[in-house]
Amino acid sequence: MLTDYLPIYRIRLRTERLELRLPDLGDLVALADQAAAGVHDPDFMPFPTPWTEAEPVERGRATIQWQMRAIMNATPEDWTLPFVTVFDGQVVGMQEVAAKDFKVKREGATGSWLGLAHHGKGVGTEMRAAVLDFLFNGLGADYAVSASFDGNEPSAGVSRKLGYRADGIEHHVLRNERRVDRRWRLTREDWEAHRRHEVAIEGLDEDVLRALGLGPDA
């Protein structure tokens, strides 16, 4: 079984409303297909990287790419789950969790995407809350980091209401302009006070533990 190789695999993460999984093949399409159709508004682009400007077979193509090379590149030293997330029983988007060294900062970043057409219900705050239970309640972490462009009011709410503080500012050059990002760091403390949803998550055995640089004696 895949899972023999890939423990990873063997992770859920479930809420109310959504599951969350690492990607099989019809779920790498379906994924696709969100991108394909968009992402944002184009008249604002939220990502460092502007991969959304790309046609959209290229945008189906690229994301199909880089959810397998960050699944095939994963270490227990520098993993990133591009988990997709999963409503109503469609893919919808995608939410990653990210760390280094993650057994000595119990640090995890975080990023995500949505498909237009799922905006604007909950959706971007239920799988944001969903992988934070992972790092905090399933990995113990102490933190969460995030960040969101100025003008990316979606994102920075989401952050705002699950407890984030403002953690400083980077700038990038993007279109030959500047742009300001803002950080947010989420705190083991905070977190527990604006949890909002049940999580269940399954699958995070021995196996899993390792791949992710931890274990019984971490």
Contents of the next structure:
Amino acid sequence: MLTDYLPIYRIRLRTERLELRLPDLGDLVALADQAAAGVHDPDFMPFPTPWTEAEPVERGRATIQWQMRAIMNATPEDWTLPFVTVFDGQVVGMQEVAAKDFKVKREGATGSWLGLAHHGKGVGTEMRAAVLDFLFNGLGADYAVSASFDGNEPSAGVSRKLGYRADGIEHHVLRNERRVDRRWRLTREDWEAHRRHEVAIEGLDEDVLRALGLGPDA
Amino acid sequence: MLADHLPVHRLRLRTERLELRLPESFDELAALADAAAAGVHDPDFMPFGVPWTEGGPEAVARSVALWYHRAIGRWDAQDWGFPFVVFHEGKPIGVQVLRGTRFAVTREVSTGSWIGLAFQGRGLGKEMRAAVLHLAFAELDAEYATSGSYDGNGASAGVSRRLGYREDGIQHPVVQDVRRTEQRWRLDREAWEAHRRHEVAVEGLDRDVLDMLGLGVSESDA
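Please move on to the form predicted in complex with the partner chain, as the form predicted on its own is already shown.
Following is the full complex, with the preceding chain placed first.
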């Protein structure tokens, strides 16, 4: 089993409607299909790296390649877990959680996207809640951070609902325009106070903790 | 299908005893990792510039699993490397990499490989190299193929010699803090033709695959 050699593939997060897992090759195909079909209104670019400007076939391939790089580059000191979100048995999008020097900083950052057909059903909130539970409950985080471009109300709404507070802004240049990126920060206390989703964490064993820099010998 | 997004997954090379293709599932990748963990060379002789076999079986297997992620994750039409898995009697027994950098211009490929210890000494290493050379010269119009073997790696040097490569100088890499001598090998089209012995069937080499190799219509028009 590949999970014998790459233990992070063991992680499974389950909520009422969703399962989050690291994708096998079949999941990657389904995720690439979602990316190719479109993940946002083309008139509003929600990503600092505008990867969705490419043609559908390029978007699909770039999605798979990004996922592969995330797995291959993961170290205990600097990791990204690029989960896919499975809803009704179908891969509908992705929810990443990333951290640097997590053992010391106890802080994780999240990012996500959903296929257009799956927007507006609360899936974004539920999948964020899943990785927050993973961070705070599973790994003992003190903080989670996120960011959303001005005008990306669905993403800002998820952050607000889950208890994040505004944490300043930064300016990005995108398509030659200045864009305002709103940073969001969630403390453990605020997370506790806003928990609404039951999350079951599977596969988070000692090998996985070690891969995330939290092993007993780390 | 994975090949819809990554057309190189369509490619299949068949020889008398082998099939070379990309893995279709993580189970196949894990089986390949198991083959590497069982041993790929005498522990007293390190044949690789990147000594990925120096850890225990688990580290070796992990390295093989990530090797595929890396090949796909870094694939670029201007700088690619096929992570061919070599199947013998339906089971993965090793890998055969075929790389090209700015191939449309250089028309030069390089190769690298390993094969499980239990499958060495039967001419399979030669057969798998012949398969990717056929892809390069017969299908992709390569003009040169290069390879390298560390001093003392008679098996690899033998494959290169038998397939018509000529010596092409040496280099001195430092591996595990030791200076090693690496013999470079070069094969040109004429020498390849003159030494062809293996029938190779190529499947799935369509326009989409050529695009991924920097050989698409758009590139040649540009």
